[in-house]
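Only one chain is given next, in structure tokens, and it is the form predicted on its own.
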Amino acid sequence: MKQVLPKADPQRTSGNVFAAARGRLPGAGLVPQIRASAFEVYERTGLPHRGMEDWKYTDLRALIGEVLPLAPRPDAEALVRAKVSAQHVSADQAVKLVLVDGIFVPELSDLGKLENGLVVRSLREVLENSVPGDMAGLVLSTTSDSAISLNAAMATDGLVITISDGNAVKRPIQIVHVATGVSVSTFTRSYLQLGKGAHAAIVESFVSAERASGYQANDAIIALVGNEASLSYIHVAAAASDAVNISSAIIAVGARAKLDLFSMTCSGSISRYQGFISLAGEGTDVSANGVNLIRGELHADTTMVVDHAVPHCTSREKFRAVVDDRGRSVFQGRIVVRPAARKTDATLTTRALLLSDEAEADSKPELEILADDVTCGHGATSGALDNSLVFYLRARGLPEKDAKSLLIKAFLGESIEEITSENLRDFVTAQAEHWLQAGR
């Protein structure tokens, strides 16, 4: 795979980057200590590499070499460029919340008419106001994953969104991350809490402004979905073609709750979307789907771990990839069924469509079943477009490009149609069609 970023400066170690950034990182009380502990976790392994089983297909140590310096606060000129880019990706009727180069920008956001029960604050504001230690630990929580630990140590800003018990937020909430810099890194983190019986739809989009290039974005979201609550979460990464995007989601779902998650990657030199979903209450229903749309020499990795900890829960994963030129798509999906999780019903399917002889798709579905009386299965396939179907459509008057495009749309539709919200389904479909048009 082509290396698109500049070689790492030997003096620019991750430790140096963290040391240089510490004075700019928000946090009072126990927050600096939590950040230092998170960075110690990161330092034990450094950037994820192929020696780690979960990262064997996306070796960041080899692909990017080192963490770039933290992006400066956006100036007035950067905000102008960011505003233009944010407008281009707005979902219909959404409450738009804009972060530029890792900093929340209220003046580019829609904060004027938030619905009852919805509270939005910046992460910086929360961390600078002496939050209790347990709350700070929750917001900046980590796992054994070093990318998430680095994010906890370096997060400059993000959003803290709470929806109180019983409230159904009607308008989608769209978090738009805009990068404007060159050869810099950004770290953002958001915390989302849905109370009992609450309902919400979140769209998280990553875009680049004009002249932005060669940057690294590391984002994480921590979400707690309360009992009988419902969350639709859409993640769309469309970064600059020479950028790196690492996004992580840690989601705990309560009893009789519902989670619909969908991820789409359609640009960026190196992208990794990883989700860690814990079904923590009985009667929970999780749908985790996604697509990778890859061409050129891009590399996109989607890794999803669904952890069944309690009985009587259902999960469905349906992932699709379309890969052209010398692109590489990776999908790793693991379903864990713990000893107490009787009557679990879980399936995982992944399919890849290869449009060129040099395209590559790696699929690694796994089942880790530690309980009896469960129904679980997985499957993985890859192949080219069916020439007989192309011929059939051409025989009915469609040009070859239109025939192939129609078949690709149908292939992607198998996953996109799982999005329950019509509004968000249309938004994702439009992103996919834009990708198809760009390649014609």
Second form
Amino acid sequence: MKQVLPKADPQRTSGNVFAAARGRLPGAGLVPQIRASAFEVYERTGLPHRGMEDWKYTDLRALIGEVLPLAPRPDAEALVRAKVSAQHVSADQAVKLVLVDGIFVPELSDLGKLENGLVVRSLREVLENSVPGDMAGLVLSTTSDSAISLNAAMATDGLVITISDGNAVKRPIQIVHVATGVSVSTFTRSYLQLGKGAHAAIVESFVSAERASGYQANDAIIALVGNEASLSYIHVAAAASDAVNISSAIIAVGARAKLDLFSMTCSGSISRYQGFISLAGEGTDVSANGVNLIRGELHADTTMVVDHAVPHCTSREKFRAVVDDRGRSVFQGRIVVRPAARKTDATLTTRALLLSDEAEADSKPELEILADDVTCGHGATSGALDNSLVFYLRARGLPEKDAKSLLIKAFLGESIEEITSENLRDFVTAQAEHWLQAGR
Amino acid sequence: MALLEIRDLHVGVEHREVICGLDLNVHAGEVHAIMGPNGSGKSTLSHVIAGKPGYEVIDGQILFKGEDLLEMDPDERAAAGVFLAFQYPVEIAGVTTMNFLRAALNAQRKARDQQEFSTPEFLKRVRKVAGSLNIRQDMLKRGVNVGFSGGEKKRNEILQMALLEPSLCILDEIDSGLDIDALRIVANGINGLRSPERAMIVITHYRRLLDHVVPDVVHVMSKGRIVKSGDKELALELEACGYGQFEDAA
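Alright, leaving the form predicted on its own aside, put up the form predicted in complex with its partner chain.
First the chain shown before, then all remaining chains and molecules of the complex.
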């Protein structure tokens, strides 16, 4: 039966926002046409809603209702506030690349002395310089997901990062997205290409400057991991507590390559992190993990689709959620094993720790197995802190809050420990501890 | 003044009175053994002293160093010097024993306005005590009690007791699940901690622990009360005659 949806205010429709933004969106050659096509894909369904199985628990049409106007270019005052916020989230020894309200800001970034084989350009620069149509199509590629299509249509800027064959970039590359405005939307998109045998660690952090609130951020990253390459990718969303943050990652992993992905959501009124990982070459190893740290009335949705297209690949997923107050954490994980993907070894576990009676955790692990001779499994649990453990720690002198905090850290550690880089593991642990401290 | 003074204690669990008017005085330097059949309220008593939630103190007082213990949270009791060695120590995955020990030690020092131990000082102390209890270094790197045998868990309890240096040690059936060698190691650990400033309450069913940890006073507990007290010979009498003779006295 066709679903009847309420009509949005005609003055505030996404079409108007797109039309108003058009003049500011970068792109030469085929780019405007690609954007228009992407917007048509978006308009066919509009904002994601619960009628779409993949958005069952996060109905943006009901939760936000409309897309806000595009953020203005950041002024000098916004840049000053952004600089302060960006400093607070620095990963150790990272090459920092800063985007403010959707615009790459070289003067806040570390572009000097990039390691050999690493090239960083702004998406704006790439799209404005008559990129070939196929390259533009790749960078602005979409899926059937309407949030990703909207992102492709509206992307103002982002980064295009390439690492040539055989190069191992030693320092982590940190992309810091800072929002400084109110009641505006930002759209960024980055494209990452690792050549054969290359290695890199990418951290993406989403933060809010002082006074930023009530904004919407929709970002995407498209990554191609070459054969025998390895990518560590960390995504940390710590937006303003009344902001909407939608992040998408589309990652294709080549043969005998390795992907180590971790997502952390610890703020934002409504957030959605969605990853679409395709194991495209044999002998590939993917580890996709994450945590949602939710309190207040926040809603955090992590949705991960791991697609095994070829034989002899391994994927491991461990997601954890800690939910307090009236927060709601969603985890949807789907493992697809295509007919050719024999000898696939894939597992997925999700566990939620509920710290209050009104906290909610929804888990939807799914296996879609179309091949024989595979090993696949999933598990989902949720529950409260074990009072006998809390008492044991208190009986040794730890105050109740410290005892609970220690147990929560241990619970989160089950997922965080999967991050292979010690530096990045420490960075994520520090972010989690900051969240725990903030709640005391 | 007694280190621990319990006056006419009545405790209920799930609407049933488990401790029914218990009196007990323990002075510094003394080792008291509490013996009794299952269900007599021994473990309940130890839990109430340590502050475990789920028990209702209906009446009575527990004074520790003259202070009202029942007004304190469990962590405050620990910082004040009360230590309960658990009969069934819990397993805490993801928290290494070493980190746990450091957190506990420094939390107690902080509560007492003492400076926290530096890492080298802490490591030195832990290694010394662990060595004396036959606790291997790799055990300290594992999750608290995770994968430990019964004997290892009990030795870990004694390790904590030695590090935290409490004034009152309550050992709740520390001998359960121990073989002879492990019992001897644990008993040696306990004896090493006896001092004129410290008191111990040893809760046990059997005399065999008391062959190694010789008590100053032995109490028989039945139906939530102490029904007889005596010296170490009382433990021998209990082993010979059983607890049946005390059922009527309760």
